[in-house]
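For reference, the chain that follows is the form predicted alone, supplied as structure tokens.
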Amino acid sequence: MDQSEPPNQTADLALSERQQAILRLIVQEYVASGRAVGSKTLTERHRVGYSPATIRHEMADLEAAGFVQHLHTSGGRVPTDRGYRYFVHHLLGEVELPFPEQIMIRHQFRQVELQLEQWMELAATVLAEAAGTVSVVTAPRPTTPRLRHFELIALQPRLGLLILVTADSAVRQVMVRWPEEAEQAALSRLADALVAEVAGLSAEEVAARAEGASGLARFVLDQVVIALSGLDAAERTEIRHSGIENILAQPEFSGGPAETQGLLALLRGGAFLGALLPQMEAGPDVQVFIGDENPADELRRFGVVVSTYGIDGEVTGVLGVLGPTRMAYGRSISSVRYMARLMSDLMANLYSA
């Protein structure tokens, strides 16, 4: 599953099939209790064919090799960052989310069809439903933002405020200062002048109208061309979250309200977006981040399960999980790919329309 292998992630050392198999039962054991796996778990719950010997030696090995970890000296063994992605990279195949899930999930945004605001609220509750852990769901927003309409107004001879509103009714302000003084009715008659040659256009081919223009034209056609640009920034991304709750049931972040405070700053900033964005690779399918292959140090307590959606060079968003580490790594791919392409698909009927 190359799709959710991180950038620059390096090949993993090959496992025989008995360590594969082992690794994969300390994984999901692991999940689903929260508690370190030892030989005698893996013999009593699972018919695994070998002694509790041989699946002492081999946990040993899968240590040495860096897969698996003791927490205490007398306890079993728990997955490592580099254990759990031998396990979604090699061992969990291609997961889909079970038929009866994805029709009772699109019967649901049916009840919301042409509302792209309560799209966002539904995505994020069924995303955390479905993957029981916090889901974090973007606006979608035009790939290349394009400018509808800018005013500019005089608040003194030589400084003034240039209002741009971009295709995507995102709205920027900005304070300038003219390189000569201009009254409020010369501002007016040039913003008319400008939108109409430049409206419709990308901050790059306003740049390139801009070679042709002098004096103040020139100027103003510069500061929308970086104000323009500026709303690409991550913190400008309208951002959905639910299921803050049930994160914060598993053991790794019982930290009380300053863990609460933390984990809705994380999630409402600009910080998540802002770190995961650069590392993002192109392209629809999932992508997955565990533990220390996050880029940003808040991130990497967590285990990140993320993918875009929307419509190729014209409109993305970003959607996906995160929780910790011991997540259900099948269930929160699943649930994201299906999410992701359901969305896709809603964006593309809305934009055909």
Contents of the next structure:
There are 2 protein chains.
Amino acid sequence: MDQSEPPNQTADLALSERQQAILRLIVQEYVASGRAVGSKTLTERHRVGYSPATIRHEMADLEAAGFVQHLHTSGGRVPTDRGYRYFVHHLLGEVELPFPEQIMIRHQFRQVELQLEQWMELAATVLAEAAGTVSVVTAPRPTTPRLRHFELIALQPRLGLLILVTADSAVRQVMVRWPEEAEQAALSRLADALVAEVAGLSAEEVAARAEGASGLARFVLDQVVIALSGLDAAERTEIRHSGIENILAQPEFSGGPAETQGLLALLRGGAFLGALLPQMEAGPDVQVFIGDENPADELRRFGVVVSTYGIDGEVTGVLGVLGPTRMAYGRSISSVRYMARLMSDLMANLYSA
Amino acid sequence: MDQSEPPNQTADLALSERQQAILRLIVQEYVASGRAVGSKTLTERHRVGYSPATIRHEMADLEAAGFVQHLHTSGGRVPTDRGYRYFVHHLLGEVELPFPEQIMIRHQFRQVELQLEQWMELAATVLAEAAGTVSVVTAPRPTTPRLRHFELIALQPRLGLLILVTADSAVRQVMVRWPEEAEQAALSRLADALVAEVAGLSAEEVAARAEGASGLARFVLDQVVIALSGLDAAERTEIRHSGIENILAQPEFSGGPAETQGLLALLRGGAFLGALLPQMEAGPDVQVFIGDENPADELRRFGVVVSTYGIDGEVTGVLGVLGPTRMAYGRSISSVRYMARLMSDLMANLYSA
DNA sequence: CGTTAGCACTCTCCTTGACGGAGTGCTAAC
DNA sequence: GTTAGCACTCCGTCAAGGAGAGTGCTAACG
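Form predicted alone already given; the form predicted together with the DNA follows:
Everything in the complex follows now, all chains and molecules, and the chain you saw is the first one.
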């Protein structure tokens, strides 16, 4: 939730106390049931101090103001994107993940504490479960990747492996073809010497050093630069997601496999995250994009709750959830916020070397 | 296809030429259309030299023999598992992936030739596309992983990273807590010394060496043993799949999201592959499991076409496709066979060092 | 003046029933 | 052995009708 916005904003606050209460109920009821909510059901299931007729009046006003919407002439009301937005910004309040869940999540991470490779996977799984929708996690990516170490390994006379470790402990391997034949002993010596020289440097800085080198050393440094600067694009595409099951159960997706396919396509490419990223740099806290707020067209039927995580200015990733606009924003926001903090803590632990 | 079985097996061959032809048509038609096929449609769409009535006679015989099946009293016939089996073993013949597709696939692999990490992903994608169903690819796994190299990296005084490279160029990283404080220079020296001693050894052999060591060296070697022997289980669970879209379009899965969820659960766990593996060791070629032949219950509605790939006795993975029993076996078998060979070639290139 | 009860109207969803299409098995003729 | 004809069965679809839920409007109430 974007906290920079003051809770008493004038434009939106043409709503009376009662209208706010009703809007809140409509959203909650609709999110829970999935069916358009009418005046009668509302009075039946919740203790509103008024009769259905009064509710109807207020609903009509809410509709005029664009917060709720009629799908059919005579079927209850459904929140509009604007209604959801108002709900999230003004009616939701501060929500936090229930403590028992926090415990359980921490416990699960303790199990794989030492296996970096599994963090992302686990984060996706856990987030999906906590939020009850689809989760998305991108690998953390250093803003300017710095080299910690690299290693050269001979596979064949002219073919080898460059294994590169960055300051944030990401490991990357690339095969390389030597310009000349090289054997393991020589490669190891070369790597040791070069690492001593360029450890701690960024891609640019390594490139500068490469200028002065020649022969095999020059070649190797060039490859290091490529791998190091390639971390951006390559790692960005590494996106885990989990929990499609959750969202498939929703009535929004029971309309045949076409819907499902669209969703899968969205997740596979991960392109939608790319579209979102520019808008995210601004705030460090959890951000919510509802329906038409989303930059990409394919997302206009979805709600997205995302946060960056990692260490500010050093290494960052993105994590969040995706669901129909009719989603439990409270739960999603608290889950995403908690996971982002947890992952950040884990990374801080790793990076503070 | 299991080629060990001679094409002229006696038990099954109670079928006349004409019955074989009809069965072939039924399977092809049903696979293509997805609707039960009757005598009339068959004569309309294909040049059979006989009238619908004759076809009906033969169909009745095929049904009595258990090759086709009546779903409703009066809706065409559908092949049984046994019918598919007969089709695959006796009627399919040798199929090979069309040459243009071969070219395209090779081309795509050339693009990522040097990026090991992307092979699996690409294999899954390409296989799904070629076969038109869901593909599954497990990471190649050495039968007895041998150490090629490892590296120690200090993160914090008592926390470090062990990066381990096996003979087959798999890279694995684990965080470790040192029993005593250690700094980078000392760790590097230690790693160099130990690598020189244990490079090329298997987990067991390293364990034997560890016996003789003490102090930090002993600790590190123990960790190496753990990581090395852990490669089995850990990598096995690394399963990529692709192409769910393809299968969701099938009428078998239009029956609501429950079906889809079942499929997703199947793929996520990858448990079903585990069940299949014991039965696979036997044959090196592509193997086909149809319906009730599958060991796991959840698979009984599916057809599975799988093959191992890699280098015999050294490093192997599994790759294959999964679809409804009503799947295009010809296309699947040729795709899987081709991909298995291609991946094997790639690995041979890597491993022949 | 805000709130509530009553009423006529609308629209969806589900059930029901009828009908055409497709396929079968049987029998009789070629 | 093959084919034509026929009666029968069953599925899928489509239209009609009723139940349920909700609305907007009007009029009465405190």
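Numbering follows the first chain given and starts at 1. Being a predicted model, the structure only gives us computed values, none of them experimental. Here, rigid core means the biggest group of C-alpha atoms that superpose within 1.5 Å across both forms.
The two forms, fitted on the rigid core, differ between the two forms by 2 Å or more at the CA of V198. Taking 2 Å as the criterion, G243 does not count as shifted between the two forms: its C-alpha moves by less than this amount when the rigid core is aligned.
If you fit the rigid core between the two forms, you'll see the Cα of R172 move by 2 angstroms or more.
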